[in-house]
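Below sits a lone chain in structure tokens, taken as the form predicted on its own.
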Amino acid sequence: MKLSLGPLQYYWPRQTTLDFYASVATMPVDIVYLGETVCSRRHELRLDDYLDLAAQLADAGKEVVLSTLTLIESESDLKALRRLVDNERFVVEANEMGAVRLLAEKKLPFVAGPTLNVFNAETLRLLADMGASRWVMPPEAGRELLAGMKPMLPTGIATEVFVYGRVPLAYSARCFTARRFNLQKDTCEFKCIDFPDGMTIRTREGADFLSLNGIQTQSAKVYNLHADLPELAAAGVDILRISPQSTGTAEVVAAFRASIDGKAATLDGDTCNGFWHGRPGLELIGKAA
């Protein structure tokens, strides 16, 4: 199995982001996804910056994929999407169907991202016919769905599974982080940059429930399928996706790589893995518990 580092879901300062990806060059990951997938108002890095990072990481031996926005809301978003599709060097991860259409029209291979919501083999076959070379399972899908689809997977298409990070649960045209500070989305003051792993929302009883990340709602707990690696291998998963966090990403990558290589490794913390087991996502099932 290969390891991938998913696109950065959070809004970090420019230098923090550049320093992080400089460190990624030496991490034992095979694939790196780059690009803004959450909010087009985040401008610490622009497409040219991501292309520069992509070239640097490719020179370091990484397979680089450029990820698209999940929600396209304006003509400027469309222009940025067209530029990304026309980059002429790197494969694109399509996270909404407009990107799929543009890539298919140009007959370019692409990665079918997790927000395309592929839950059956018929949809995946359609995307494969349009040029998808691999698909990323929706994080809320589990082993039962993959087992049911496996006999019908299109020939040659690779399967990638989200295995570590806060689960992206929903996207909205409204910015919840701005709303928390009584700000409008268009005058948000970029408040999400103050929350490098999202803003935790708790229940009335004080339990961590969700994490707000601009227009994206995430799980409060970190999803962790490290203990489920034998099942993932048996299910024929080709790529394991780790989502960048503000701290500890290198250690997480090292633990997954060690386990893939047959070495002992553990990942501690208050994590969950319920979705993979067909249970509520915040639950912790099996050996990890």
Contents of the next structure:
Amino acid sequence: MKLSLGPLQYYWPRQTTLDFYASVATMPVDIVYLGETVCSRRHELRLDDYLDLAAQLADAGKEVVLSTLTLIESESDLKALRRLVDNERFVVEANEMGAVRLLAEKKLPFVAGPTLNVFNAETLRLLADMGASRWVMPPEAGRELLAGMKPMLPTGIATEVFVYGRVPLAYSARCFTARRFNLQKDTCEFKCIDFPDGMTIRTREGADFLSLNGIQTQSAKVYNLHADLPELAAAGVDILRISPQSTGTAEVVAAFRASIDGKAATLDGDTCNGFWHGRPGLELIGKAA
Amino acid sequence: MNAPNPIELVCPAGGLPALKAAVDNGANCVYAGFRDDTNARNFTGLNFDEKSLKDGIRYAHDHGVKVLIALNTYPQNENWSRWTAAVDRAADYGVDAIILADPGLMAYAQRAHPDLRLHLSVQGSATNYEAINFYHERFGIQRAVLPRVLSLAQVEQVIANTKVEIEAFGFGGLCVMVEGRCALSAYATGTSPNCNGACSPGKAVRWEQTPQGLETRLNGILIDRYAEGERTGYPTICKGRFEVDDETYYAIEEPASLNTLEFLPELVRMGIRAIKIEGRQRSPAYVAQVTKVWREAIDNCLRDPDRFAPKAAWMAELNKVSEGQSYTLGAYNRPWK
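Can you give me the structure for the form predicted together with the partner chain, which would complement the form predicted on its own we have just seen?
Let us now look at the entire complex, which starts with that chain.
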């Protein structure tokens, strides 16, 4: 199994982001996804910056994939998408069907991202015919879906599963971080830059529930399939995706790497893994409480 | 001046009485689903079995009204044949179109029933013309329902760049999240709109009177707590009150209904081909009321779009049935943008 680092979901200051990816060059991950997938207003790094980073990481031996925005609404979003598709060097992860159209038209290989809603083999076959070389299972799906998929996987298609990080659960046109500060989206003051791991929503009983990250809503709990790795391997998963966090990403990567290599490793914390087990996502199944 | 494009009024039918209410009050189309998870309103007591659907189709067609069947959830390999059988059944019954979200199912429908008209469901999450044109080129989609996240200017941009007919939500409950891209219910309850056709399923809901007030819970998670006399709402996660830092508020969205009546002339001018009314889970009385008002408004607007203004009586009738008894223009107009 290979390890990938998913696209950075959060908005970090430019230097923080550059420093993070400099450290990624030495982490034992095989694949790095780069790009802004959440909000088109974020601009600490532009496409050219990502292309520079991509080149550096490629020089360091990483396979680099450029990820598209998930919610593409305006003409300027589409222009940015076209520039990404036309980068002429790196494979693109399509996170919505407009991107698939552009990539397929140009006969470029692509990764079918987690928000394309691939839930069955017929849809995956269609995407493979259009050029998909890999698919990322929707986070809400689990082992049962994968088991059903396995005998019907198109030839040459690799399977990637989200295994660590706060789960991206929903996308909106509305910015919930701006809303928190009674700001309008177009004059949001880029408040999300102050929340390197999102802003936690608690229930009125004080239980951590969700995390607000601009227009994206995530789980407050960290999803963690580390203890489920034997099952993932048996299910034929090819790539494990780790989502970057502001602290501890190197340790998370190291723990997964060690387990893949057959060494003993643990990765604890207030985590959940319900989706993989066909349960509510926030549940933690199969570990001693 | 050219006559404006005709706009179809597309109304919800959660059952035969609602279907008849929609037909009797001026719907051009009704949309409905089978009684299972092949559609995104898979709630107990809703939807159509074979007999009621046949009766409904006959009733609608006798009155010149089209019937659209929503098969807008995502099938998986182990239940795939149930979805394809539902497509076959809809085609056999002679429905006027099916509303789909899954590309695999679209390919099946196109192959098995080349003459059956296909609509792209809002659950397909197509928010731009490149995505909509993708579904048109690949699967022959003839109409797309837009997610409730676009501004009016963005809707216009979509219409200007596609041959696909565009249907927009006009009234009813409002998803603040992009439809088809929301796993909040799956996270909390294990039941997902994408795969099970339900958000915040009734079986996970608890109402409980406590010393702190009336509490609503979803799979045990406190979604809201109401003071005496406060208007209560169904515990949908995105409409709950939560704490962020030291503040308790509607952290995602206030409960309110979408009502775009005042934009009708704009929508007509842009070339919107259909207005959708949300609410298959609502009563026949709701369907009758909302259909009647919108029929009158659309006719009024088509006669003289320049002088159209929503009548106070219409707004009052619609407010009576609004969630939270207030309404919003949603993303079409962005006070929060």
